[in-house]
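In the block that follows, a single chain appears as structure tokens, in the form predicted on its own.
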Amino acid sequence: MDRAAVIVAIDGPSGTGKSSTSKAVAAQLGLSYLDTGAQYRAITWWMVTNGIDITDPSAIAAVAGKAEIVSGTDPENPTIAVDGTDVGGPIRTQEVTSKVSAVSAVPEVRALITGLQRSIAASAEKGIVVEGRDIGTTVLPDADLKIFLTASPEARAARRSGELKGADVNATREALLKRDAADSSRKTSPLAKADDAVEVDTSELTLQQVIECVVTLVEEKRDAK
């Protein structure tokens, strides 16, 4: 029997499991995925290489739409290419990293890129489980299921850490925290819990029991349809 096909958003700060999360949660249910940070972080990691003045938004803005961002979208093996090139690793460099928020924060480029993601999600057969940071909020504010993922400063900072092996956990908090801040305060598409998401708080909680809530509500949302 087919399943019907559903738009699954995911947002929430960094730290909170968001993508470890995601990718599980499409693989486990026969979804596509999307990492749309990784459309912002490409689009960085572009301006970076280009020597674009990242401290000028209208320089940024000048540029947004030069750049070619494909997105694979298995969440098996998702990819991410700038011009051809697979940028997977280049993107996660700690260069990139400090200038994603100033990047995303103009409106050129957010435009641009949230376009390319609604294009993806309205293209994926089966449905498709698209993580960010204002998914529910603006990308897709019709999504059949918004689920807002938190987690304590301390909780998030001892995974990202954990992450970047022999990071400071404090200063691994403190660059969240910054990150937080900015991302919540721009005035574009902000950082928010949309008013019909469904709050998981994974402080307490492993990755695999924030994998089974998340499909537990996927597949009542998707059972209902």
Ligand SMILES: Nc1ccn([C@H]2C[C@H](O)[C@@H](COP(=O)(O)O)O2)c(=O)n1
The other form holds:
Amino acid sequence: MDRAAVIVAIDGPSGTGKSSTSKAVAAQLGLSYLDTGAQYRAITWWMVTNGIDITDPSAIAAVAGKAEIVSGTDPENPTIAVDGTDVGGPIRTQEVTSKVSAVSAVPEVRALITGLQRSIAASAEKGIVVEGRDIGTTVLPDADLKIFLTASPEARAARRSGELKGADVNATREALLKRDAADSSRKTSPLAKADDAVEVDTSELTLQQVIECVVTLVEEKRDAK
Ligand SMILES: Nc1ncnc2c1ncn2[C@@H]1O[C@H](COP(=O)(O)OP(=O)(O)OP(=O)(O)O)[C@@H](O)[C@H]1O
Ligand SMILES: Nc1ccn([C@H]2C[C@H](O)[C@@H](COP(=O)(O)O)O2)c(=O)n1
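Same protein, different state: after the form predicted on its own, show the form predicted together with the ligand.
First the chain shown before, then all remaining chains and molecules of the complex.
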């Protein structure tokens, strides 16, 4: 018997494990996967590449519709392209990371990307795990399951510094907190936990434990549908 499609929203601050957890859960359960942070990074990359003044929200708003962003939703091989160019590497540079909060705070950018996210979720036949900052609150408020991942700034900085090989942990921690503060304080659709989200503090959990916890929660929801 075919199982009903299940929609899972996973939100939380930077470095809490959203991408690693979401990809693994989607792969294990045969669901699609959408990294919405990659979409905001892709439009930021386009703005930078096209010389748009990212300190000017009206300049960003005026051209936001020109970038064609395409997300591949296979959890084993998620992809992101802008105007036909694979930008999976370039969107992870320090320059894009430092500018993405400003670009993603512009309401016109959020309206365009939110529309894209909803249409991708609606066309996922078996269901989808969508990760970001405002998925449970704004993009998919009717999601079957909402998870809000947290972790201490120290745990998150240690994880990121490990990834960035030799990066200073204190500087990494400050950069993470600065981006969280910008993402949480913007007017339109800030980073926030939905009232009906399950909060999971991952500070003391291994990635495998977090994955198992979320898989169990999804299976319970799916069985109840
Ligand atoms: N529970 C965990 N224990 C240890 N390391 C973890 C855990 N969860 C994730 N990690 C590691 O932490 C790093 C950040 O994880 P990930 O990219 O999934 O976080 P994120 O919330 O998606 O971050 P961002 O929002 O900045 O993209 C990765 O190197 C990942 O392997
Ligand atoms: N739903 C989302 C997802 C991401 N953003 C913005 C804010 C983040 O700092 C940035 C990059 O996300 P990451 O790749 O670190 O997950 O994108 C957002 O505003 N809303």
